[in-house]
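One chain is shown next in structure tokens, namely the form predicted on its own.
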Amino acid sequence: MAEGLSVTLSQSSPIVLDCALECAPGELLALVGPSGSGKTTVLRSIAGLNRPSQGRISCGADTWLDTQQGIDLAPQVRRAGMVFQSYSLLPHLSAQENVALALLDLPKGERIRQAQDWLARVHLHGLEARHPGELSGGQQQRVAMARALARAIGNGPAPAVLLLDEPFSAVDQVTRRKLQQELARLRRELAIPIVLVTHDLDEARMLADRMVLLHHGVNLQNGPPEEVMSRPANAAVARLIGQTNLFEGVVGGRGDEGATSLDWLGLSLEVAAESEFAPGTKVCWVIPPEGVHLHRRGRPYPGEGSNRVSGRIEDRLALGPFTHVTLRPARGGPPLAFSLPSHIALQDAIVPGAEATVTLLPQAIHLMPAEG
């Protein structure tokens, strides 16, 4: 990706790297993974304050790291800014003094008038002269915000990108909300790449184009995020985004318009895509809590001669407005999982013990390689 990152990193201590990850200008890709997955390695690796074993970045046509070639250009050289999980912002400056620690090969005056200008940007106006312990934390994020996009793009027009390590964890959930909102508007604004970490899979799935599952250094997935969280590569990818409805079965026939049957605790589950799996083969599957569609008691379900599962219920959580309830199959094997209306929980009387039925989506089931 000439225009873009890209990025390719191995070593095998501290901590295993072995992944590889592409992010366009104006794209927003996010790093998704467990504690200790590698992710934030990554990060610092292309700001130059980690050096893998091997590896070769680049942004734009600017080779920032290449081990075989003894290319390793150091993190000041390099246009990342960079916003780390505690802001790092020096206590004894300014706002705008922080700011403009990231512009100093500009002239005095310059550098007030940028700083001030990116500070205006993340809504800082008048501010400029507080300390950082003047500043909430959603306040002190916005300057470490500023901060990043003057090192990023406020020197040139050399190739930039931004680096956003957990930049919302330390914030109460309103301020978060708010910030991550600031962000989306404002990377419309930014024809740079960004690349977010977080372990959060909502934020993920709200912010970024694309995202990275990373589990012990390795890239197991990388797509939009939607397609990740319902399309998992395999059932590992599935623990790890916590997909809770995760089974195992054996493919069917296939009909005559190319659909698949899934033969799954005696049942013959329709399941919509094509698969790329001959019959007889054992599968792992998962379908989305919203794939479970409860019947309404009195009500017929349309098309509900297909995918039904019938069980008790055997747990039910209620939380605000939605309630999650598990299902135990009539014919055994482990519960489903789906939410549903705290009301139509209550009009229904989905308590456990209660005998309950749900249809399976048929676009919602997605068919994987068999564990081992």
Given for the second form:
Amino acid sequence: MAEGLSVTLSQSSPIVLDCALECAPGELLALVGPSGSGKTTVLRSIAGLNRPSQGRISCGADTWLDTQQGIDLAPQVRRAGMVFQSYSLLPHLSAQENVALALLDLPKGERIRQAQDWLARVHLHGLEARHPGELSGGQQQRVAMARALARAIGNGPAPAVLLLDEPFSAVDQVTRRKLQQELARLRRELAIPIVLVTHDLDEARMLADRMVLLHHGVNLQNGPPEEVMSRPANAAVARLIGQTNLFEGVVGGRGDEGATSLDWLGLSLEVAAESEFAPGTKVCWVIPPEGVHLHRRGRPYPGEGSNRVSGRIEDRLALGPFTHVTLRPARGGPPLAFSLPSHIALQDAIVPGAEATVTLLPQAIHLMPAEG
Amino acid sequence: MMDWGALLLSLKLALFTTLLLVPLAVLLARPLAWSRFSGKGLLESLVALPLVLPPTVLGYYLLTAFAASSPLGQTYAALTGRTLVFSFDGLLAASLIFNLPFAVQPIQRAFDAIPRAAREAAWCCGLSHWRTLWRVELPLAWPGVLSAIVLTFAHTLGEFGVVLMVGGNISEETRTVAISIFDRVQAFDEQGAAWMSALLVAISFAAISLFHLLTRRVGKSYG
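What would you give as the form predicted in complex with the partner chain, now that the form predicted on its own is on the page?
Full complex below, order starting with the chain above.
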């Protein structure tokens, strides 16, 4: 790939890394994984702050790292604008001086003008003279963002990348939403690769074009967040992204229109997607909570009656407008989780012990290889 | 009754020592604070040694090392035509050594306190290691550097044992204020000793006060 960022890394200590990723100019790639999964180490390797034992990193036409050829550029030479998790603003410098630090190679007048421009871009006009200690958490994050942008873009055209290490983790939720929206707007104007490290799946879903799911330093799956969420590659990915409706079943015969059936708890479930598994294969399968539909009391449910599961409500947790419910199937087996609007839970008396029926949407069922 | 020559010599020695030693201490303290290398513990112990050695012991070894017959003394004489013992040059060299812990330790502690992320942020902004030192590390370590300056200066003014061993008591060449005070007491010139002691107290107190004032101001600007 001549354009954009291309990374292949491998190391065995201090933590194991074995992954590859690519990020095109203008694309926002989320590196997602639990703590200790190596996502920050990948980001630090791109910036040149971590030296993997083997790997190759190129940005546009520039090679930043190639262990086979003995290339390992210093962080100073790589044009990587980095927002650190705790921002790492320099306490002895004002907001403007912090940003200007990334523009030291420009003549002084031009440097000051650009630093002011970047601060205005992140809505900090008028706060240029403040020191980090005099700024709120959200304002500090914006200064860090302005500094990273100035470094990546402000020094003229050269292959550059923007690296964001959990940039929203140190602020309160209201500020976080605001900053996330600002990034979503700002990134549309940026024509460089952006790599965002986060452990927050919602954040990845909201901001990223693609995500890479890391676990123990290994890239388990990558793709658009919606796809990774709804079509996890295997049971490990399903667990990492918090899919609780993870079950085992056996692939049944093929239907007329390419649809597959799935034997589960003695039921034959209809699966919309064509299956890569031969009939009789043991599989794992998931269904996201939004694919589980409750039958309302006293109202007919459309459809022919396939994919229906009856049972008793086991648990109910009301969280504001939505209520999270688990249903224990009458045929046994692990509980099914789903959510419904809280007022419906109230109207239909969805309380522990109540009988209920749900339909599993055929298009929401996703089959995966059985676990070895 | 006041030995102005001795006072002037002490101030000159303190100034030269500080000017030479503090930059050296910065270079030495940085790897001690941040790097891991074999022999680091040994180096730290060597730096701290003048704190615990009796000044006469240190002075004795320096005198031996500086002697005109020693390799060091001969080399120095060949290069400069001067001797290291009983001379200002030797006094300055000894002063640099016995002040090592006073200069290195505060700066090392200050560098220790700078988070690695601050330096990494500077590198990611494109700052070379040299620029990072000037624009990030030294401003952040400034209270420690200031502390080293004041401690080195004040301690040089007051040092007695090593100075007497290496420099002797030569007027205008090696007789510092501390030695002059000792002289006066031995000569039963109590008033002279009292005046000079009082002056030394005043200078030291002023230096320490200035240090506190400056570090407070630095602390404020960090906000």
